[in-house]
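There is one chain below, alone, in structure tokens, taken in the form predicted on its own.
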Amino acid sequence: MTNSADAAGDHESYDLAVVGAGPAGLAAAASAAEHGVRVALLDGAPQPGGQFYRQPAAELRAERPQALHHHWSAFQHLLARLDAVRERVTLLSDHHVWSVTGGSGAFAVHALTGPDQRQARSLTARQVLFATGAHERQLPFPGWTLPGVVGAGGAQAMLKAGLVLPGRRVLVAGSGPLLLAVAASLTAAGATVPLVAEAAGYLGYARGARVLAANAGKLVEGAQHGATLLRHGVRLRPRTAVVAAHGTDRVEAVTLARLDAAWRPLSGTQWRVPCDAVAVGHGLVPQLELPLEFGCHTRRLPDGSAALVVDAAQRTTVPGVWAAGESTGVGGVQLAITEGELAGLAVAGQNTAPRSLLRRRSRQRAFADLMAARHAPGSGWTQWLDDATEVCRCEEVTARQVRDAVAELGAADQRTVKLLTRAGMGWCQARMCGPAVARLCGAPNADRHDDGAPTRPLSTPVPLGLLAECDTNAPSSEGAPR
């Protein structure tokens, strides 16, 4: 596997461009290359692995990076497979793809690279596969802008990439299985975790007993995390959420409350817990900026978020465009690898996929849907917010401003609120605040990526000078952006 930012010249052509070198992208690239496909594998990180297999920087000289990971052997196996077909795979690290144009067997992939992402790079490919992963869903609460309040996945990324802890006494909160993994990693690394606050309940999993039985490995993994937490004396509190964080220069304590089934705080159940950091996240949502701009259709997941529509071979609704991993629905590393394998085989023209792979995907996807349904945010979480809570951190727009835009100025959707308050106009472009703003507007599908919000021609910020220099003469197809 060639690993060089200079390994391909501008507009060098490939059979397949894979956007994202996480588990799904690695599996897809390996599977396709093993059947003769020439692959360009692009990723914004300096090393392959994605968020799940994020690794410490080389200068940190970590002796046992595998200690921070589950399924490390699967990652090593993927790397070995890619190395075996290195003459057909070009890994382009530090390449931030901002647009994909064209179609009909001639796609142009545009990326930023170099120091401070100030250099433009383009290549062409007959087919494109999006393995763009996911990002955390954040629900605001009073005090969530204090230093020391970080995303649950962000805390894990700090540990994996920088070998640092967000604090010494870290409360973990939010919803979803990721919380258990984060808490286990933090305690193993030496942090004190006073408790894990899970906003949802676990009893709902009993309704999916057959799905759980078919995915016994997930139960084992959960039991391992639970054993680690038990060994370190970490309490797990279901139907509980952080409803406020307190502090001056940084977080010093949080207020927790018991929740009802709709995630409304129950009166008289609040209590305060001291801590110097909070790792909070309410699950993951697919990252779809690139495929949405390209016109790929989406479907609604059980937790209300949007994922790409794919067929049995992982084809999207746009000819020549494929998808695998979290972009088709958050389901974990094993499902991502399975989908990547299937997509790579299909791209290579292997029209009959192994039945074992198809059965594996089916049972893993069933578990993903069960997980999404059990941890879907309840509509009552907006009752955590007081008027002064900043909903949009980039533009410092408060809940009061959003509510006033709806009640007094007649805003009925997220786009109108954005025009009236600037909520969603900042650096993150509503990736973080979008669901919260939509819910405050009363949108029925408030956690969807595509709930009326326009797609964007650029998935990452691009200097105007580079846009002016960019070759826009790549072939285009009907329905594809230019």
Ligand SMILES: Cc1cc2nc3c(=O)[nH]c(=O)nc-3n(C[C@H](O)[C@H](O)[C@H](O)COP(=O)(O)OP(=O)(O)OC[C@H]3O[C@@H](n4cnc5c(N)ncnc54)[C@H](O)[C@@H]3O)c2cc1C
Second form
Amino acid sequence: MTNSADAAGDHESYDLAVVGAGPAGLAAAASAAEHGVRVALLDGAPQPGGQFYRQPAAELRAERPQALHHHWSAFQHLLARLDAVRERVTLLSDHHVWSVTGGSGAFAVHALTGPDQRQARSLTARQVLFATGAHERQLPFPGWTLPGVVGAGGAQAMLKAGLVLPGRRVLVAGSGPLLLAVAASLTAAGATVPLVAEAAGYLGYARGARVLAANAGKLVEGAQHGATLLRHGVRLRPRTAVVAAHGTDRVEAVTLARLDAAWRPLSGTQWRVPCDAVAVGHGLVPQLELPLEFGCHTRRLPDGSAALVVDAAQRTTVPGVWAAGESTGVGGVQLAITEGELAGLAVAGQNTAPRSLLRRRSRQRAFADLMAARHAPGSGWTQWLDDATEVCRCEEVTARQVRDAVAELGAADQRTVKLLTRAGMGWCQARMCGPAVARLCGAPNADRHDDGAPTRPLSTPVPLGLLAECDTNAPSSEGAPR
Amino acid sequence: MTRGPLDLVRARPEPPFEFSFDGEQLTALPGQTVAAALWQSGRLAWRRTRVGDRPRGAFCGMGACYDCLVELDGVPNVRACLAPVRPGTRVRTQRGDGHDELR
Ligand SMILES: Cc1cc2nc3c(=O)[nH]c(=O)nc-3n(C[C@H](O)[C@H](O)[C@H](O)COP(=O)(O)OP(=O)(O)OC[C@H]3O[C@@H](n4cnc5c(N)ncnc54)[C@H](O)[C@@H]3O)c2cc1C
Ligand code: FES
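The form predicted in complex with the ligand is what I need now, so please give it after the form predicted on its own.
Okay, now the whole complex, with that chain kicking things off.
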């Protein structure tokens, strides 16, 4: 790969622009380039790899980065394949894409780059592939804004990239298979994990026995995490949730409660556990700002979140726009790679994909759907909230304010609640509170994007000056966060 | 000594350096972000919210939540989880919208 800080000039043109250099984007870029396609591979992060293969910063000189990763060899293999076709792949790390314009045959991809992400850079491409991954779904609870309460994926990301922990005694809570991976990494890195609280039951898996049997690799992975946890004496408590975090300037303890099948806390089952950090997350939600801006159609996943509709060749509903990985439905690293391979082949005009790849994709998707259904948030979680719980972290809007907007002012959807309370209007643009607000206004099993008002105009706050000059390279100094 | 993340991956980092946080000298390792360096020093909070004046720090760890905003070398509203820390960087707790001191 050419890593081209040097290939400046803003009218570079490519056959394909891949947005996102996670497992899906890497696989797509490799398989397309192997068939002659000239690819620009853009990612906002300083190094390729995405969420799963997030690497320690180079200056930390880790001799064994694989100690924090399963499937590290698969990553090395992807990098080697890209290296073999480096004359056709331009890797643009540190390039955050904030807008894609144009249409099939002539797309313009606009990115922010430079040491402070305030420089504009644009390129053109005949086709675009979104491999933008997912972010964590968060559900609020009293005390979740205390320092030390961090996203489970966030704790994982900070550990993998910066080799740091948020505390010594880190309770892991929420729902979904990622929790096991996070708990295993935290303990391996020296933290004590007093408990993994999983809101869903694990029994439901039994009903998908056939799907599970067909995905032995996934089970082995789960078993490896399980073994790590056993070795460190970490207990996994299904049907359990953190219903409050306590502390003044940082978290000092949590209250746990047993849940019923709908995630309602059972009375009389609460107990307190001291800890100095909490890693919490309730599954992943596809990151769709850019494709939604483009009008790509979405479908509803078994857990209520929206994902891109793609055909057998990973084409979205917009001509010239492709998607692979978590943006088409959360399914883990192997599915992301499989989809990337298939998309890359299709972009290159290889119309007959190997049957083995197609079979692998449908098997892995079945597994993903089973997981999503098992870990879909139950409607009873809203009972964790007290009036003062901040639902929107950015604008500090409480559960009481949102409920009043719904009950007294008649707000029936996220957009109206936002106008009335400012919930979802802050810098994160509802990434953190979206799923919660949607459910508080009555959509029982819905995430944001769901009220038919999906489009948030930009995927990142952009310095205003850039909007005017997005075709030039001139830096701007407006005060948007970075 | 307890095993930490650095031992786990056998990191042999380049020598640590100093930066300041609210006037106090702390050390960081090359390659770490501001948020990682602050976590390493045991600090979890470096922002006070606009409405309730409550402490906040990193939450999503990946640039999506903007909870980790900090003042870096005099510039407010910088995401600590993305910004690399460098020798001599001056980090300050961000208050309100980051422009409070100017009023
Ligand atoms: C915080 C977090 C931590 C995770 N940790 C684990 C784990 O430890 N183990 C595990 O099995 N699974 C983990 N996952 C699940 C993981 O996302 C998938 O298994 C896998 O990485 C999906 O691959 P992907 O290529 O679809 O997406 P990702 O790996 O998420 O890659 C997407 C890439 O797109 C880039 N991107 C997104 N938007 C833009 C934009 N606008 N401009 C430029 N670049 C952009 C991102 O920087 C990222 O590198 C984690 C997920 C998250 C959200
Ligand atoms: S921790 Fe979320 S943006 Fe930095």
